[in-house]
Every structure is written in structure tokens, then in C-alpha cells.
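Below you'll find only one chain, the form predicted alone, shown as C-alpha cells.
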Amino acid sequence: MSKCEQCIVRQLNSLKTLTKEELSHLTSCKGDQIFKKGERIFEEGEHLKGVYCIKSGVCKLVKLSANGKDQIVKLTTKGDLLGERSTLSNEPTNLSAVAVTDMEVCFIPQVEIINAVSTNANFTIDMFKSMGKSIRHSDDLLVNMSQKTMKARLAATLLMLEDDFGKESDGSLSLVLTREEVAGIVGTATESVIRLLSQFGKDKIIKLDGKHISILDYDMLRMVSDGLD
């Protein structure tokens, strides 16, 4: 089992405000848990226990639409905690948690996490901080989805795969989604999004090879997502 003291990927959450006889104890509390790529970590309208710390692998939190569809409300990576909200709130959680790619995480009983609010006062507005910045990405999300056309939130969402997740060598995205995973984040239906990828492909601003998307315009893929094409 790993230490929380010694464990680099505390330093992006708020785990990195807790002293080290309370990173101790939590080493002592946690659990390590595997889950595989299409695992789901947490389902909506669950009591969390607890809270997830991403060690590695990719996560997407997800809403389930009127039309049965899921929602991509967020992508989540190494160092960010899922279900802070749900665990201090003692409610049920209203999105669900599924792997994009394998993850380790490291679990924290919510006994663990009401413990370090009630003493650490620094944990306690990292917290705080963390959560308003999460309201706000919701806030964001609910603008461009209401305001942006498709075809714009498509391009928004390209650039915001490689800004947060990088490319590889060969330029390609680092991140591989499926093309209902894009649908899924931009909110229309997978068949819309199949075909705005070969216009923006067979207008030279991307390029395709399977599931792997390349941007080859940069300016252009910014202008559409600022809707000034």
C-alpha cells in the first residue's frame, strides 16, 4: 500500500494542506482499488462512503439525460478527488463516475474526510475552493451548451482534449475517446458528431486515422469554437 506522505499525487488535491501525522493516519484508513477501463466507480443517486483520489487513468463524471443518453459533465485525471461534494453533503451523488482508461485510486472513508474538515481549517477552504471551482465548470458548461452551436462546442471540446491531456508524438490526441464519448461531452448524438469530424477532416483543420483525431489547424479550430467561421 502506498503512503500518503510520500505520495507526489496529494500535492494537486487538498490532501496537500494535511500535516503529517494526518497523512499518516490516512495511509493506515485508505484503500487501493483497481478499476479497468467502462468500470463505473460510483452510479447517480448513490451514498458515497467516501472519497476517490485519482492516482492515474482518466475518469468521466456523467449525467443521465431525459433521452437515456449520458452526458459528459467533466473529465477528471491524476490528482483530482471524486465525490467531495456527495461525502460532505451526506448525499446522494447526482453524477456517476466511469473509467475512460484503466485507474488506480485510493479511497478515504467519509469518517476520514469529516474528520480533517472538523480540525484542519486549511484543508477545510482547499475543499471549499475546490468545489466552487467545480460549480463554476458546471456554470461554464451550461452557457456554452445553451449559447454555443454544435459545431462550435465540437471544436471547443477538441482543443480542450489536447489543452488538458496533450498529444502524442505523432500529434495525435493523447486521450482516445469514442465518438459517443465526444458526443457525449459536446451533447448531441453520436451520428451529428461522426459527420462534423469528416467536414472539419475533409477541411484540413484535423485529421483522422480510427479513433485518433489530430489538429492540424489551430487558428481555424479556434475561430469555430468562437463561432466567427
Second form
Protein chains: 2
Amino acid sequence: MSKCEQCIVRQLNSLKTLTKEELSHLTSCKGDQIFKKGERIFEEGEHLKGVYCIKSGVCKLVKLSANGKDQIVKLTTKGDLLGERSTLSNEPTNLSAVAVTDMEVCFIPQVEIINAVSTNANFTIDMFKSMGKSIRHSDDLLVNMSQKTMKARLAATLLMLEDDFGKESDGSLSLVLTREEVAGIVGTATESVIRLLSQFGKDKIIKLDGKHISILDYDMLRMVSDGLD
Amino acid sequence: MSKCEQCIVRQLNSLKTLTKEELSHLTSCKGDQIFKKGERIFEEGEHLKGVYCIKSGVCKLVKLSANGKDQIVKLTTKGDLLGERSTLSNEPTNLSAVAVTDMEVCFIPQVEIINAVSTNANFTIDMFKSMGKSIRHSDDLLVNMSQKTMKARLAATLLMLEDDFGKESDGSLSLVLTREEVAGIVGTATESVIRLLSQFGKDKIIKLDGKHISILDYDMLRMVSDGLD
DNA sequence: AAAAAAACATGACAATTATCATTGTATCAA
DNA sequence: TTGATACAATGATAATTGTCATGTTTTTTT
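Could the form predicted in complex with another copy of the chain be shown next, to go alongside the form predicted alone?
Full assembly next; the chain just shown is listed first.
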């Protein structure tokens, strides 16, 4: 069981505003957990008993749509908190969390969060900021999804994947997803993703090597993303 | 200048948690404003100096997409607060607010809100709840927009319009929008909305009388909304 | 009331996207 | 190493949706 005081990940989220005392207390009551790729951290509709702080790995937040397909609403990674709002507002989650890669997470019980909110104004303000950011992100995504063609959405998704998760030394996107998962982000059929990706490949905008994707022409990809191609 | 203590609208949002003292102070520093249909309350990118509390009328929150079309992200009405998150996190808005009908609003300066958050725990918790609701709403909408066909999206929009704004004594939707505005919600071309609406009309799912729309067959509309038609 | 502007409607056609079917190719466990 | 299983690729076809053009109706302005 690692100590919160020494945890670097904490610097990436609202927990950074906690005092030394609060942190040492937190160490004593948090739980450490491992989730293997594909395992579910929590399920849509579940009542969460606290928040999860991601120490490593990538997690997808998904929602089952009426047609039975999983829509990936958000990808989260090191430093992100899961289930903040359900924990704060004491309501069931509207999303399921599934490990995209193996993950290490810390579980922080609800009381601790509620406590921090009621005694630490900095924590509260930081939570407001983080929720505000989350809403802004949703709004932007909504406009993208509503107004863009599938091609533009896919281009935007590739750019987002590199922005948020970086690339390997060979230039390929660090986060490796199946075509089906990409389709879950874009909101289209898997076949459409395959076709569009190979089209991008033929157009030399990206390079495909199995599941490994490298962006070659950023300007062009941005143009496509804005529907200006 | 009306008094906050006697304002009924306040009961509908986080301001209901304020104490008598806080309310009487608020009365002295708030401002009353009128916006005519089509006028803009604030603009995307603007730095807000407080929040707006809607006393009457309907407002659309829009975002200009890369292709130049306005996407309506949300419709707000009596009791809703505008600009809460920008005000709290002190960042520019990501959306523009435009009056859909004539509106009466109260303007509450930023300091008052910040003050309320730092001194009134009930207010803080209520704000968290309201922001949580907002995120959940965005997530749901995102899944709808990403996964559904235009027909299903339009059906969902009609149901939403009746849920959120009610209907007149003749059964028609109380909120009257142009086809272009509906297209801005659905995220499609105006012509497509016109065609789909008249198709719904032919199928006896709705009744069209100019801009006035009545839902006739709720079950069928829900089926269409779920893509089960 | 007339003129102008905005909103609505429809046809024709092209482009995009979904769906179904089939085959090839990795990947993993026994 | 060999099946088994998941993943990727591609073709054919139908359905959906966007775009442009044109005309009508409604609303607003003068």
C-alpha cells in the first residue's frame, strides 16, 4: 500500500490541494486495486462508494446505446479521477468504466471526498474547475459528433488520441485500440472505420501497420477534421 | 427591481439554498435585464462577470461549428442559471447564449457567487449536483447524437421539447422553433428536418400546422427515437 | 397594403454511410 | 502447433443524408 504523500499522480488532479494531514489520513483508508485489460471497474447504474484515482493504464467510459452498441464517451488515464460526480451528488453513475489496458487504481471512500469538500475550500474550487472542464469537453465533443461527417469525426479522433496519449518513438499512437473501439468513439460501424482508415492510408495522411497508426500529414488531417478537404 | 426574497424562480435552482441575509444582500446588488427574441446575452469566448438567472423566456446555448453552422447544445428556461461554470472557474465561456423568445433575466455578480460558495456549504453541494446533472445530460445527448440516425435524433428532439417545455391546450408543443433551429439541435441540414417532419406527418406520428407541431403517437415516436421502427 | 425578407417545401441528384456476406489474418490457449 | 477465436479487410448493395436549384408561403418592415 503506497503512501499518498509521495504519490506523483496526485499532482495531476484535485487531490493536489489536500493538506499534509489530509493526505496521511487518506493513506490509511484508501485501497489499491489492479484491473486487467477488459475488466470492468464499475457498471452503468451502479451506486459508487467513492472515487477511483488512476495510477497507470487507460480506461474507457462507455454507455450502451439503444441499438446495443457501446459508445465510448471518454478515455481516461493516469491522474484522472473516476466517479467524482456520482460520489459528490450521491447518484448512480450513468456510465460504465472498462479497462482498455491493465490498470492500477486507488480507491478513495466517499466520506473522504465529502469531508474534503466541506473542510477544504481549495479542494472544492479545484473540483468545480475540473467539472467545468469536463462539461466544456462534452460540449465540444457534442458539436463535433453532431455536425461532422464520419470522415471528419475519425480525423478528429486520431488527433485527439495523439494529443491525449502521445506517440511512441517510431511515431505511432501510444494508445493502441481495435477498429471496433475506434468505431465506438466515432459512433459508426466498424467497417466504416476500416474503410476510412485505409483511405487515409492511401492518401498518405496516416501510416497503418496493423493496429499501429502513425499520423504523417498533420495539416491535412486537421483539414479533414474541419471538413475542408 | 424585484426582491430576491420573494422570487419564486429562485426555488428552481441553487439559489434556493441561500439564507435570508444572503438573499436580502443579493437584492441590493443584482441587476434586472430584458432581452428581445434573437438578442445575444453573451458570446462564445467572452469572460463573464457573473451568472444570469432566467425569470422568463427561453434561451439557446449555441456553438459555432467548423462548417459555419450553429449547433444548439442546450435550451434553457425559467429557473435555469447561465454561465455558472465560467463564473466559478473564472474561464471564458465556450458557448454563446441567444434569446429564443423574449426574456427577463437577473444578473448576479461573480463576487456574490464566489462568496456563497465559500460560506454556504449547502449552496456548494447544490452547485455540484446541478453541474453533475449537466454532465449527465451532455453524456446522454452525446450518445444520442453519435449513434442515432437523423430520423431517430429528430424523434428524440421532439420528445425532449415536449418533456422540457410542455404543450399548449391544443396539444401543440409550447416551444415554437423554426425548422432551422430544430436542425441546429439535431445537427443536420434544414431540408432534412423539413422532409423528416413531413414524413412523420404523413405517418400520422405528428400533426403539422405551420410551425406548430403536435405529437399524436407517442409510442411510435419513442420507437422511432430508439431506431426500432 | 405593398414590398422585402425570412421561412418552408419539394425535386433531382450525388455523396456518404450502413448492412450483409465472405475471406484473410493475427492472437491466444490448450 | 494447431485449432479456436477475435480482428481486419473488401465487395456488393441498399438506405440515408447532403447539396443545389427552384418555387411557394409566411412573416416582417415600410
